[in-house]
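Only one chain is given next, in structure tokens, and it is the form predicted alone.
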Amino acid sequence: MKKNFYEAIETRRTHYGISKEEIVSDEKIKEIIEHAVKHTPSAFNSQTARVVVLLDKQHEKLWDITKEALRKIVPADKFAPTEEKINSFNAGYGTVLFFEDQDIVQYLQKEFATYKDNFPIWSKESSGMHQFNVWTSLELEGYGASLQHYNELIEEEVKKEWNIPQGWEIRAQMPFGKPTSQPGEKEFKPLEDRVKVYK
């Protein structure tokens, strides 16, 4: 049965613990990340995300090469623990890279230049809306995720790789599998401290 909105708000957790099992076909992939994608808001309707999703062999080569650049600043004596994240990460079905279109930010500066520092804080604020919708909707159908943040490392090396336009950067990625273990609970801070209504 599928969860309604509010469920899946909450739903949404963490997952460090995945595996290769498939949930649904690779179609189904797709289609709900091109779903996530298509209908996620930015400003000026300037639709800058892009996305790569990277499955199978190509998932797999995405961690090594994070794998291999960290290994050039971690001490050897300190990288076990590096490593088995690393390679948790690459035990998942699959890893869903996050970019923003750096050409078009610029061109909007260019062109509502009233507006121009706002730009690419529209662009990260779109990017994050990005990752959560993505997030969410890979969770409806089963999977566990977890969102990371190797960017400078590996940016250039995985542009090269599979030829990702230069003006694109690099935001977020975002290993999935199926999920071998649950998050533990979550604490969370007053509400009150945190909203506030006034009528």
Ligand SMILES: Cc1cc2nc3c(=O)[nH]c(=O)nc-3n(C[C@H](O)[C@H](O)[C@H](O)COP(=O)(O)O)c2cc1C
The other form holds:
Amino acid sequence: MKKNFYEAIETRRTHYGISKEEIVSDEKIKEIIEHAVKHTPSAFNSQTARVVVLLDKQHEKLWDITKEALRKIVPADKFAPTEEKINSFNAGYGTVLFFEDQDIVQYLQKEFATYKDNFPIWSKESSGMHQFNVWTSLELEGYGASLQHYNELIEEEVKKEWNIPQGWEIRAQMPFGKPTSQPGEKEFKPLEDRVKVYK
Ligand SMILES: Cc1cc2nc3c(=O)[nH]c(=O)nc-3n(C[C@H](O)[C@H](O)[C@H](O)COP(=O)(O)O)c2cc1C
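Form predicted together with the named molecule structure, per the form predicted alone context:
Below is the whole assembly, all chains and molecules, this chain first.
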């Protein structure tokens, strides 16, 4: 039985231990990601989110690119933990890349000048919503995922490798796979400090 919405929100976690073992078909992965992208809101219904799903060898290529980019900036004697971290993402089955189409953001800024400064912010906020919905959908199917930000470091190479339009700005990478370990306990701040209700 599938979890309900409240359970799904609660059980989505950051998974660093992931493997390549298949849980659902590639077709199903595509279907749940398309569903999340289709139904997640955006400012003015502008639908600026763009998503690229890399599976299997393409996913491994992404983390090879990231590792080589990091090798250029991390001192050689400190590279081992960095390499280990990248290898842990590579150990998964796929990665979802999140972009925001800046051509649309710029069009909106021109068209609705009053909100000019808001469109780039709303674009990022909407991207976060897409990330959450994809993350939770993957979790519902039994996959574990995490959220990574090697954006500027890899953007040029990623665009070249997967023929990504120049106007798509990379926002996040979400490696996923079958969980090989469970996330630890999470601490929560008191809700009375975070949520106020007035009537
Ligand atoms: C906007 C945002 C950015 C994050 N960036 C990273 C990141 O770059 N690397 C990473 O490992 N986790 C990242 N995380 C994951 C958080 O550290 C994690 O969600 C948080 O500690 C709560 O744990 P949970 O996901 O298990 O609930 C990010 C989460 C959010 C919402």
